[in-house]
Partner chain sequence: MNEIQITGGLLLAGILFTLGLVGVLIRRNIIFMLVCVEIMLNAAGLAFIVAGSKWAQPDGQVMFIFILTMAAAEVSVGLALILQIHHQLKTLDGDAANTMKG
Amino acid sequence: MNIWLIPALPLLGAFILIVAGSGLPRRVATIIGSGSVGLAALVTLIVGYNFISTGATSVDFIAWQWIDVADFSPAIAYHLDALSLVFIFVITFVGFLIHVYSAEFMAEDEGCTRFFAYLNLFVCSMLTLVLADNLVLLYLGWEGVGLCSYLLIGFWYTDEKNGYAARKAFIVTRVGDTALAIGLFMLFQNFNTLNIQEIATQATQQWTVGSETAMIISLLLLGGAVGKSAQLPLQTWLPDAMAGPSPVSALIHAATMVTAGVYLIARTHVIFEMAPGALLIVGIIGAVTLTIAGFTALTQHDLKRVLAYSTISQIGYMFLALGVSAWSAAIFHFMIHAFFKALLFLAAGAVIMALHHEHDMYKMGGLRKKLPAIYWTFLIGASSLAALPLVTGGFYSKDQILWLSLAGENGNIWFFLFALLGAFITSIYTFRMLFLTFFGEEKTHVGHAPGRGMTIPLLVLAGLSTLGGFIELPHSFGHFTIFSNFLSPVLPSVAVQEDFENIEWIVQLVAAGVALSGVYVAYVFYIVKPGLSEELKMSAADLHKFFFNGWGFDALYDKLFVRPFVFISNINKKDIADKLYDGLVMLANWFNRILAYTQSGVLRWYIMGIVIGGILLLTLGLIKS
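Let's have the structure for this sequence by itself, in the form predicted alone.
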């Protein structure tokens, strides 16, 4: 199997775009960018077909020996199994649709070629991350997505705010990356290897459940996952990352960066299983994060910021599932979430472009008839996000998490209540977003409707958002479990507590009722009596402001870290080390001025210089002889 082609094709596309630069016509640049990722998706299909038809549980491919120092010898090697296959399917196919959409969205942008080069590098880095057979190569992909997110968030770099958002994302995620790097050092110290499969084997042989070392390493890995996946307490970078173009938001939120943390924990689940305390913390982080992000999304005006907080919340559901050892449920929600979140971001981008770059939902409205294709696809994505029962993919993926957060072997009533509260809030803010944007009176004139290049990816994603959920049905709906069966050789199944075995349908009824109740609340507040929301906001202005500002995390970090750092930097600005560099600069400037004198344009000085040089050379020759 030509696994190596899957990350190599987007990399080749990026290389051509970078080398050719702005010399390429924009149409050619979009074809190279989209085509290379489309070919990677095609190769993924072929590789996936071969993988399933041969009945293999894993396939390894070693490209070359990367490092070989003493006992440390990681290779550029790929490991394909059911988990990595699900991820590369989502990354290449959703990535390809985003590329196709971008061809029209970025058609008039001067940096079109640069945009596709960054986008291809982003896809390549994420593919490297999920296919790596060792943690060194995984870390290379991990840092690659961090670098590409910085480049793409700050893509429109002439606006100072975009540059700030890019730097913020880069710096905040470095906190988690540092924890991850320390975790990798500890893993090598314990096992003398960073090969993921070897670590999984040795961990069960060397450690016992509850091992202190396993606990420390799990928490360090969790630190990395929390940073990349924008979970509590490192969630603050993601809302500001909306500064990038809408296709970038779709790619970051759906198929690449924020899902890296979920993948890392799932891939190293053996280590986490040896540390039940760390698993509990993963679940708590997920439960608290999904609630906090949900309340924050409820108060936002910017269409893309609502979706950003929604992503934080939905990743929180995945963390909750990982925390209760519902591994396949977390990955199932990752896949369905990738479909509907990419759909929602791309649809939001189409709306924003049609309304002359207006982001404020309160300045939209009445778009249902003006942009019917966008409305219907957005409605399908919103229904899946709100997990409307029976007909949406989001219902089946979220229902599993709700059920196992209560009935799973590591589940409890508190996890279930948090998940249920999150589902209710999600339903409200999702349909608040829909009603404000597409219903009511038109407040901003529609410029031009998106063309087929932007509409077709939306239609495909709408189909996947709906039909994707039917590949894994609960026990009470026919017990069709093709997805979890496929993942079972890699991720263990979760046991259900005996007391809960017969009440799954009750949990499903409650979840369905909660989702529909949220829709009704949003309908009353934003369609029937639109003044109610304003009255509620005025009556609890301080609380609304608190939620609107993301529970004050930015202000807190500003006081705790940013201002002290700036203060100390100002004190230390005359550091002796800086004098050395200042001296080097002054010396270089002095030599520059001296050399500049020799370029006077006066012929006699040039002749004099040649004569003096000749005399010096002859003198040196005589001295040496």
Second form
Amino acid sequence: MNIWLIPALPLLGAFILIVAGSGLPRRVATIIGSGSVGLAALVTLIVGYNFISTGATSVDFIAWQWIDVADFSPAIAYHLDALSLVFIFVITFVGFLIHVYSAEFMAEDEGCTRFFAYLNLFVCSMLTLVLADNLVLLYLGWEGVGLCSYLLIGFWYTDEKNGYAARKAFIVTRVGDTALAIGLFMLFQNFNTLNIQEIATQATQQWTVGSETAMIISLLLLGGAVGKSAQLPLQTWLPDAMAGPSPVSALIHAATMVTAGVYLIARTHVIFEMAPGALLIVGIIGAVTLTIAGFTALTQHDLKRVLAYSTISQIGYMFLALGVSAWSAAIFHFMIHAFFKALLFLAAGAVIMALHHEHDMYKMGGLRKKLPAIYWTFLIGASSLAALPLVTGGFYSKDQILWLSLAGENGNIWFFLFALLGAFITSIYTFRMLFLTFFGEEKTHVGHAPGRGMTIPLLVLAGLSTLGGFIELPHSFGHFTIFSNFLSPVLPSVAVQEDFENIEWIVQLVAAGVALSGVYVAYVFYIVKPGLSEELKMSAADLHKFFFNGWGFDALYDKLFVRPFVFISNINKKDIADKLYDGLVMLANWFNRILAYTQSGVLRWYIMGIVIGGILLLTLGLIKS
Amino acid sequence: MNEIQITGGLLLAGILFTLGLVGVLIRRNIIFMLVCVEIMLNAAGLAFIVAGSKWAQPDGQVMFIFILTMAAAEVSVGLALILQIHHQLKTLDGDAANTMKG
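Starting from the form predicted alone above, please write out the structure of the form predicted in complex with its partner chain.
Every component of the complex follows; first up is the chain already shown.
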């Protein structure tokens, strides 16, 4: 099995595009860019087929020794198991569809070749991250996605605002990365290795459940995950990251970057299980984030910002699932989310393009008839996001999380209530978005409709986000668990508390009811009585503003970190540390001046110099002997 | 007996060298400076001869011949330079030749 081909192919694509870059015709660049990811997807299929048919639990591939210093010897090595297989499947396939879509989306753009080079590098980094068998290689991929997100968010760099957004994403995630790095140092100090499998075995042997070291390390890893996955309190970068082109948003939100945190926690779940306190914090972060982001999404005007907050909220669900040890439920939701979120972003991109870069939902409307293909696929994606019962993939994945947040061994009623509230808000803002964009009267003239290159990926993703749900059916009907069975060698399944065993159908009924009532609320507010939402907004203007600005996190960070920093750097304009080096320069200048005097041209002075030097040397020699 | 001879010879060489050095340092006339350099060279040669005789080695005398040859070459170049300086500056004052600072 040639696992190494999977990350190598996009890397090769990126390499060719970067080196041959400007010399290539646009068409060739597009083909190389999407072709390399397509091939990687093909290899993934073959590898996955072999993996499942041989029944192996994991496959290792060691490319070469990377570093070998004393006890520290990480290799460039890949470890394929059920977890990484799910991730590489999503990354390569969704990535490929996004590439195909971008071929048309970016066709007119100046930097088309550059764009594909970055995209390929992004996919390669993410694949390295999920396939790495040691945490150092994982960290390489981790930083790789950070770099690529920076490059892609600031892709249209001529606009200053995009550059700021890119830097914000880079710096904010760096906070988490620092925590992760410290976590890795501590892990190495404890176990003398950074190989993930070895750490997992040693952790269970050396630590007791609830040990302090496990707690600290778990929290540091969580810090990293929170940064990349845009969870509380580091979520502020993601909405601004919408500055990049739409396919980039789709890639960041669906297949790469923000899911890295989910992957990291799932991958190191052994450590987290040693620290129940940290797991509880993971759950709390998830629950709070999904609610906060949901409320913010309710108030946004910009189509893409709604989707951005919705991603934060859905990743919150995944964190919640991780927090209650429902590992496979989190990964299941990740997969379905990747399908429908990629779909939603790509559809939103198509809408925005058709309306000549109009982002404001209140200036859209009536697109149902003009862009039918987009409308239907968007409807499917939105239903999946809102978890409409029975027919959507999102229902099955989200239902599992809701159920386990209540009935799982670590679940409790509060998690469940938060998740339920989140589900309600999700379906309101999702259908608000749908109604505002596609219903009502037309407010902006539609330019050209998207062509086949953009519609086909949408259709495929629509299919996936519907059918993907049926590979894991709840106990109450079907009890079909191919997905969690597949993951069970890597991720332990979660036990259900006995008291709840017989009420699963009630929970499902409640969840379904909540989702549908959310749709109804949105219907009343935005179709039946469009004025109602305005009135509500007026009556609670302050609250609306608070939600609209993302609960004031940006303002808070501005006061807490940015302003003091700017203040201090203003005081220290002439860097104090520079004084030392300035001093060295002055000293050298002074010596230079003194020595310049000695060069007088008077021969006898020169001889005097020689004599004094000679006497000094002789004296030194005498003293020494 | 031998000891005293060596000490005396080296002492003489030292005195001569110092005299030459002082002469180079205090005289302004370039011809005198050249002569003083010659004295210093000879002092060094004397030291070599004395040392050679002390260890009964011919090397000291070989070195002296070297120094002699070098002194001859040096004087010829030195005199040529002095002629040039006199020609250019109309003086034999060594300090006047300070326009060559580089």
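Computed from a predicted structure; not experimentally measured. Numbering follows the first chain given and starts at 1. Under this definition, the rigid core comprises the largest set of C-alpha atoms superposing within 1.5 Å between the forms.
The residue from 529, 575, 601, 209 that marks the hinge of the rigid-body rotation between these two forms is 575, the others lying more than 12 positions from any hinge. The angle of turn of the smaller rigid part against the larger, between these two forms and from C-alpha superpositions, comes to 47 degrees.
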